[in-house]
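One chain follows as C-alpha cells, the form predicted on its own.
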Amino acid sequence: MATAIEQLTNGVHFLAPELILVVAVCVMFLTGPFFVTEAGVGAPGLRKRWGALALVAIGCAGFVWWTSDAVRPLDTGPFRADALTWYVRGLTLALGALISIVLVDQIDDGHSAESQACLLAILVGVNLTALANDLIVLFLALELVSIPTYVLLYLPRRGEANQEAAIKYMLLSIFSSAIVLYGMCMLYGAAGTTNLAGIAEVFSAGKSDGAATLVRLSVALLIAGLSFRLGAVPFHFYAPDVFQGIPSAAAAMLSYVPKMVGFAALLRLLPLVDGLGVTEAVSGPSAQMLIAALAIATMTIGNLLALRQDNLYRLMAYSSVAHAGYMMIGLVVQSENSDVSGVGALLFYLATYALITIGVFALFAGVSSDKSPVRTVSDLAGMSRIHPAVALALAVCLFSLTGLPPTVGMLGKLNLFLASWGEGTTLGRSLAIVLAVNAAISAWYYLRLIGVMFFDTAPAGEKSKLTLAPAVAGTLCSVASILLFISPQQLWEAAVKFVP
C-alpha cells in the first residue's frame, strides 16, 4: 500500500495538465447553480463567459503541457507518460478548444456551465486512458469520457430526438463497456496483475503459456467492446440515429473522442497480447486477422451506407464509421516491415480526421438557425451565394475527407496506404486496395454535398444569418488543412515518436 501511494505521488507532477482541468470542472459545477434562477433560467450572456473561462483552463493546461518535460518517461505505478500521451494531450487540448468555441452558441445560458464542465471532464478521460498504465486506471479513464458525454448529449436540447440520442447511447455505452471490463478481469486473471508493465513482464517471462485460450478471449472482448467507441462494424449501429437526434457540437465531439479514446486504449492494450513480448502460446496473427477483418468491413460498409442519407448528420455519421475502418489498418500493418509505420499512419489519420471533421460540424452550426436548419443535403442548397466564405471552407474540409490535395486528409489516407502497401504482405496489399477503392466510393457522397452548394439554386424564403463563433471554428480548421499538408513534417514526427 505505502508502494503503492509512493508511486501516485511520485506521478503527480505528469498529472499537472489534467489536474488543472478538473479544478475548472469542480469551479463550474459547484458555482453554476447560483448564477441562474429557480426555473434554470441564466443572466444573457452567461454561456459566453462560462466557456471564455473553459477556453482559459484549456490553455493554461496546453501551457503546462507544452512546457513540460516530454523526453522524460515514466513507466511505472498506475501511470505512464511517453510519446503518445504527450501526442494525445496536445491534439486533445487543441480540439477541445474547438468544440467549446461552437459549444457556446448551441446551449443556453442556464446550462452553459454544466456543458462546458462536461466537455472538460471528457477531455481529462481521454487523456488519462492515454496515461493510464494500469487496467484499473485505464477503465476509471474510460468511464470519466462516457458519463459526462452522457450529459453532454442531453443538456443543449430537450426535444424528443435528442433525448432519444442520449438514451440510445448512454444504454449501448454501459452494455460496451461491460464487456471491455470483463475482458479486463480475463486478462488480470490470466497475468494475475493489473499493471500493464507487469502483465507485459508476465508474458515476455511466459508465466501464462496455460492460459492462452483465456487470453485469447480476453483480447477478442476488449477489441469488441472498444469497437462501440471507434464506431466500427458492426458496432456501429447506434451511430446514425444519435448523430441526427443531437446539435453540431455534440456530433463533432461525438466524431472523433470515441475514436481517440480507443485507439489510445487498443494501443495500450494489443501490444501486451499480440506478438510483443509474448509467448508463442498465447500470441499469434489472431487479434491482427480480427481487426483486418473489422477494419475492412467498417470502412466499406460506412462507405455503402452513406451513399444513401440525404440527412447531413446521418451521413456524416456512416462517415465517421468509414474513416474508423481506414484508422484501424493501422492497427493491422507491422511497423517493421513498411518503410511508413502503421501506428504513425494511424495517429497522424486521427489528428488529421479530428480537425476537419470538427470543421464540418462547425460550419453547419455556423450556418443553423431555429428557423433555417441546416439538417438535410438539400439545406446546403445555394449556399455558395448566400454564405460564400463559409461554402469555400466547407468545400476545403469535404475535399480533405475525402483525400484530395492540397489538404493534409490525401497526405492521411496516402501514409495509410504506403504503411499497409509497403508492409509486402498479401493482407497488407488486400488492405491497400480496398482503402483506395472506398475513397473512391467516398469522393461520391462529399463531391455531392459540394455540387449541392455550387451548382443548386437556393430555395426562396428567410435566409439564416451568420453565427460568428462556429464559422469561426470551423474556417480555422479549413486553413489548417491546407497549412498541414504544406507542411505536414512537425506533425508527422510527433505521430511516430511512439513506438508500442
Contents of the next structure:
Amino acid sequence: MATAIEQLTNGVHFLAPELILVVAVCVMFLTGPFFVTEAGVGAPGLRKRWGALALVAIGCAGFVWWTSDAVRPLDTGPFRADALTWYVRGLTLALGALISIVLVDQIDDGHSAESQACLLAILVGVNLTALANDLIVLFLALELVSIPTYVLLYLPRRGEANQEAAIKYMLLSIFSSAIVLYGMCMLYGAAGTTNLAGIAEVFSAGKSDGAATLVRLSVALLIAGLSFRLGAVPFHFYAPDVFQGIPSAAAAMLSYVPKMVGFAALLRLLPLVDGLGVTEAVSGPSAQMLIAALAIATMTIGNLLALRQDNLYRLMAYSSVAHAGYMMIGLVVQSENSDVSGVGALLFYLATYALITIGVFALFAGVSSDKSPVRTVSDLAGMSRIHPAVALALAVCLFSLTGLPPTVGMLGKLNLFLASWGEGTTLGRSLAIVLAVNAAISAWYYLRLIGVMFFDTAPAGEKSKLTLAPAVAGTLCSVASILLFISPQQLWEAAVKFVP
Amino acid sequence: MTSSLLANLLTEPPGVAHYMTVGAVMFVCGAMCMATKRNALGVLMGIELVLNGANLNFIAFGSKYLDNGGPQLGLDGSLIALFVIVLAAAEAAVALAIALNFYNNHDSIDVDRADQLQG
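Now that the form predicted on its own has been shown, please provide the structure of the form predicted in complex with the partner chain.
Below is the entire complex, every chain and molecule, led by the chain shown above.
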C-alpha cells in the first residue's frame, strides 16, 4: 500500500503534460485581467504575447509527452496510460498548437488571455478523457471540454450571430452531458463501481446478469449522448447553425475536439460491455447495428445536405457530420475478423481529418478580413489570382477531404474501406459500399469550391490582405497531408497500437 | 406489466426502484422543460432537473440504507453526486453569463429570438 505522498508523486508523473497546461491556464486567467483597462481594452500586440505563452506551454507539454513512456500497467486507479492515451495526447497537443496560432488574430487584445486559456483548458480535457479510468474522471473530463468551449465560442466576437451560436451549442451540449451522466449512473448501478477496470471485471465475470436491462439502457443512453459530440445524425442539427455563427478558429476547434472526446469516450466505454453475460442482447448485434445505422444515416444525410449549401461554414459543418459517419464505421468493424484494424483505421482517419479541416479553416482565416470576410462560396471566386499560394494549399486540403491522391485523405478512406470490407460480413461490405458512394457524392461539393477558386473571375473591388500566421499554419497542414501520403507509416503504427 | 410494476412499487418498502422512478420522472420533466420553455432561465432550471435526476440514481444505488438486491456498494455514488453538484454550479455560472449577454443584445432572454442563423 503506497503512502499518500507516493501516490501523489505517481499521479504527478502520470499527468505531467496536463499539469503544465493547467498551470498556464491559471497564469492566464489570474494575470490576464491586470493587463487590460477597465473597459476591457488591451495594449496593441498583447494577443501575440498571450498566443506565444500558449504555444510555449503546449511546447513544454509536448516535450514531456514525447519523453514519457507510452504504456503503464492498468490498475484500479482513476487514471491509466496506454497506447490510446499516448496517441490522443500527441495529436491534441500538435493540433492545439495549430488552433492556437489561428486563434491569435481572431480575438481582440483585451480578451486574448481568456480565450487562449479556454483553448488550453479544452486540450487538457481531451487528454484527460483519454486518460480516464473512472466514470467520475471521464465525466469531469468531458465537462472540462464543454464548459470552456461555451466561453470560447462567445468570447472572440460579441455579435448577435456569435451569441446565438454559443447559446444553441451550450443548451444542447448540457443536455447531451446529462444523457451521458444518466447512462453512467445505470452502468454504475449494474456494476457497483465507477472504476472502468472494475466494471470490466464485474461484467466479464458475469456477475451482473440480473442487470441486463440496466446495461442495455445505459449503452443506448451513452451512445445517444456521445453521438451529439460526434455530430452524428440525428444529433447533428445544431452543427450548421453553430459553425455559421462562430469565427474560424472556434470552428476548427469544434470540428476536431468534440469528435476526439466522443470517440475516446466510446472507445473506453463500449469494450466494457463486451465480456458481459448478455453479449447477444447488448454489445453483440444490437449495439453494433445501432452504430452501423447511425453511421450510414450520418454519412448520407451529411453529404446530401452539404450539396446545397452556399455558406462555406455551413458546408464545412455538414462535411464534418459526414466525416463523423465515415469514422463510425471503424467502431462497427470487429477487429478479429479483419486484416485492417477498425479502431486503428478510425484513429488514423480522425488524425488526418482533423489536420485537414483545421488547415481549411486556417486558410479561410488567412484570406478573410473585416472588410471582405470569406463566408460564402462566391467569396472564394478568383482566389487563384489574388492569393495563388493560399488557393493551391486550399485545393490540396479539399482534395484530401474528398479522398483523392496524392493526399492523406485517400489513405484514411482506403483504410476504413479495407477494414470494413475485409470483415467479410454483409454488414461490413454494405458499409464499405455506402462509404464509397458517399465519397463520390462529397467530391461534388468539394471540387466545386476548387472550380470557383480557379475558374471564376474575382469580383472587382478591394482585395483582401493576407493574414500571415493562419495562412502559414494552413499551408503547413496541406503540406503535411501530402507528406503523410508519402510516408504514413509512423502515424499508422501509432494508431493501430491501441487494441481495445 | 405496467400495473404489476406499479403495484410492486406501491406495496414494497422503499428501495432503489422507487428512487429510480423518481429520478426518471425528474429526468423526463427536465427534458420537457428544456424543450418547451422559451425563457432561458426556465431552460436552465430544466438542466438542473435533468442533472439531479441522474444524481438521485447515483445516490440511491450507493446508499447503504436501501435494499438494492446485491452487495453494498462503496462511496463512489455519493462522490460522483458531489462532483456533479459542483459542476452544475459551474455550468450555471457560464450559462447565466451568456444569458446576461444575450439580454444586453436582444432586450429579452426568449431563446426563440435566437433565429438569425439558418439556411
